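So this first bit is one chain, no partners, the form predicted alone, shown in structure tokens.
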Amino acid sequence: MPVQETPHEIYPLDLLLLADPEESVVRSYLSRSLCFTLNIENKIVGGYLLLPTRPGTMELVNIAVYEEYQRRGYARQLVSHSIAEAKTRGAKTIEVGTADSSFGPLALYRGAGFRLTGVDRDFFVRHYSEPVLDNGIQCRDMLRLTLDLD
């Protein structure tokens, strides 16, 4: 399935909000990000953002697949694409963050070779106006993972 770079103006906000429910937070980094979508039969079914953070480093943010297309390997395809795209753009490292209660995404990133490198304690408590739940558990800490691209 083709993954393609997509202009910010046509990237579906509802898809971004599946991965990050606070619209103001999403809008704060959207304009600085590269947007990519996975398209099937001219329909966007998933996507991600790639955010340059420091020289040689990019962050994979807001990876999401619409619910009706989940459990088909598309998220794995998007993660693989993000790694290849970061390498193509000269990054030496790609990072990702996920909630401490997001067991599926954590397994996805670990399976792609990312390693746990840090914990941002109370990230979701500090940055979100409402409690964020995943798997019925309140998200508190952000787990930070890194993959060296050398």
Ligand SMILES: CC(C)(COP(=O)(O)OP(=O)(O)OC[C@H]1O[C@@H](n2cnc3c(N)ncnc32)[C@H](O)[C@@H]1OP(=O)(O)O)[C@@H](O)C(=O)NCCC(=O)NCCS
Contents of the next structure:
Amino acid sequence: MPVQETPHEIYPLDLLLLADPEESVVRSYLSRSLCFTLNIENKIVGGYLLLPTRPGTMELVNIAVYEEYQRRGYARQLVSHSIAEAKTRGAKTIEVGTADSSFGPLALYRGAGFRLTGVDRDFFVRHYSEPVLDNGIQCRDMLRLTLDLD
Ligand SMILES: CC(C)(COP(=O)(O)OP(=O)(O)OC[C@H]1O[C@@H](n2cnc3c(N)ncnc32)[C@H](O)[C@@H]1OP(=O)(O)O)[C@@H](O)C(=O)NCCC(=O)NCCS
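Show the form predicted together with the ligand, please, the one above being the form predicted alone.
Next comes the full complex, and the chain you just saw is listed first.
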């Protein structure tokens, strides 16, 4: 699979901002994350970050695919890659968070085996200076999903 680890200094900011519109929030986790890009014909088409959070736990953060490449299964490939990568690095659990109105990502993660384990109420209201919209609905709560790796 043409997914490769990429230094965070050269990971494209426009790709990061597709998944998280608040640059200050992105910067708060970018340098602590491992960064991976999916490259096709020497072009980055998508990517994700893997953030070590607690011992034995990594979080899949900021998965994004450029609009012109969406709905071709690339994010599904990236999610599978993140699961394999977290396992290789010794994690026992991989987590992901998504907005309560992000139905596409929710289907993506559920389809990969993640299960809903919690709700971080008002996350998007507390951490973002402007309302964040997805599918025309304001994002309020963050849904937390988990997949056990053993
Ligand atoms: C979410 C995102 C990464 C999906 O990328 P993608 O490459 O288009 O996704 P895939 O083609 O691999 O889709 C896999 C499955 O996810 C679900 N899915 C993905 N996008 C969807 C959408 N817009 N609407 C409904 N379901 C969607 C579907 O179940 C899909 O399977 P299907 O195409 O067989 O129906 C992409 O839309 C994106 O970059 N969005 C902006 C950034 C973002 O919101 N990131 C998520 C942060 S939590």
